[in-house]
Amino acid sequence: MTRLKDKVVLVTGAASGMGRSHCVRLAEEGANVIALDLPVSEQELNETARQVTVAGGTCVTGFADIRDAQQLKDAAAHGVESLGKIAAVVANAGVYADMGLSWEMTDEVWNRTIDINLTGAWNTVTATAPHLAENASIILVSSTNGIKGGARTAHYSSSKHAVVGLARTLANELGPQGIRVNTVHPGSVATPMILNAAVYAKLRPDLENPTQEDAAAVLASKNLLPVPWVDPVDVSNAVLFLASDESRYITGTQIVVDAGLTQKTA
């Protein structure tokens, strides 16, 4: 497949999960990935590069805490001096993580959860910019805390709906030269963000040790379409559209990939 060919694209948390999805899912459509994760992640950052290989890219990884915008900037200038200039970049990285009460959360769980998911978002555009290609599509990976509230989410889900923010201005401010930037708001995804002991516990607190197949029946009861969740593949393949020239006019708006999450009514 042809649709990415030759375009280079700069994905963020790109070790694992949906991350390492996108990277193969663009990379089977022809581009060469700059895959950017921690230094800790270095192992799977590895079999991530391993697996574009084999889908027929080039990869070209780096190691940036996506807070820390000069770690970023270095990041990107390597990649885009070994490939060239950005066509699309998925700014993917986020957290979920230490759910509670508003008035129960610390100051640092709110701040970790907006450092990494709102401003990693922005440091991640910023130091992209000055190397984007002709026509570039930016992706910022919201979620569907993005568009509605959460009991228990506060710091994800304003995280989420500001990205929403960013991303609408970033398009006025940028359309003028061509380029678009959109949203992906995933539902639960198949990947360990979700898949876990503590996600299990918050779904099933009446129960003692929750199964996963447990966790499945509570999703599965939230969406419109009868499955818990959505696989990897399902929200790369919208990354996919958005990095491609099939969405060419399509900026400023948000793609939802939840099984019916966010529509469902009763």
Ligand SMILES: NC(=O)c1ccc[n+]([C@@H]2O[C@H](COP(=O)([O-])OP(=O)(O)OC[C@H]3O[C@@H](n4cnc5c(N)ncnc54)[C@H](O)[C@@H]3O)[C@@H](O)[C@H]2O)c1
Contents of the next structure:
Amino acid sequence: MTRLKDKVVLVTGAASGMGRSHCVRLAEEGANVIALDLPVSEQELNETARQVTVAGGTCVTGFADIRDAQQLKDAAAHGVESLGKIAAVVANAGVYADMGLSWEMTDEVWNRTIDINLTGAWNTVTATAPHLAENASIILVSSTNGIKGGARTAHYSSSKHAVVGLARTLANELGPQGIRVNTVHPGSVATPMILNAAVYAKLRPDLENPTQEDAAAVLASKNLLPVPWVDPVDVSNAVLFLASDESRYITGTQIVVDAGLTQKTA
Ligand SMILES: NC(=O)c1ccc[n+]([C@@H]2O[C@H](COP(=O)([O-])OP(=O)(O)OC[C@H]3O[C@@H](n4cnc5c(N)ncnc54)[C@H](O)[C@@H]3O)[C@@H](O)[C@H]2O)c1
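Follow the form predicted alone with the form predicted in complex with the ligand, if you could.
Let's see the whole complex now, leading with the same chain.
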């Protein structure tokens, strides 16, 4: 309950899926939370704030499209004004959409994913850098697609690999100041990002209206452990470890939470 006692964390993409889970799990361990997301997610962001409060934390919500550096700067400054300096930044917001073959992908589709998943992470770091507490921890959310490629994911896999390069560079630049930077690599996680009809159709092109159960069988076959996906809290526990002093000498590295997906050979 005290691994992050009175520390302030900033989480992007806080209205949904893993972002909400990170906010709540970190609050359970004593953190106060600056929770950011798009204005369109206001209702869901308020629900995250409610759950953080129930978990014992104080939550300040803010709106920012992570593609817009100024919006992020304003939202971070507002949060810090209320809660104090940031001990952990979790650059979590991202999109997984418009999958297709590389040579058929439009510039618009490519640019949107790169702008959100890569430039958004960069903007999150630069907006929060002036507000970091001593020995702060920066956690960039990548993916198993940041470790290996996959057909029809050129934009997504490229963005998630690039986030690793960004984290490794920042770890070099910020290490002398005692600031750590790492990436987290979830496999399939039970969130709205993959639990939706478009992903089920991609996984089961042989079926007319595939269900979650149909998709689960395919996803389970990709993992070493006998599960189709991990839960958001499994990733939040890795984020919590990296945010806490328990990982005080871990920087520039990757933590994979994927039920063995990246290591499966057959
Ligand atoms: N779910 C998975 O299987 C999975 C696997 C590996 C990595 N990831 C990564 O984990 C992170 C969280 O994903 P999730 O599964 O919780 O997804 P999700 O779709 O449930 O939540 C994503 C959140 O990001 C926000 N967001 C999207 N675009 C934004 C923008 N431009 N500015 C600000 N906020 C924006 C959305 O509003 C949403 O609240 C993402 O970076 C994703 O790529 C997810």
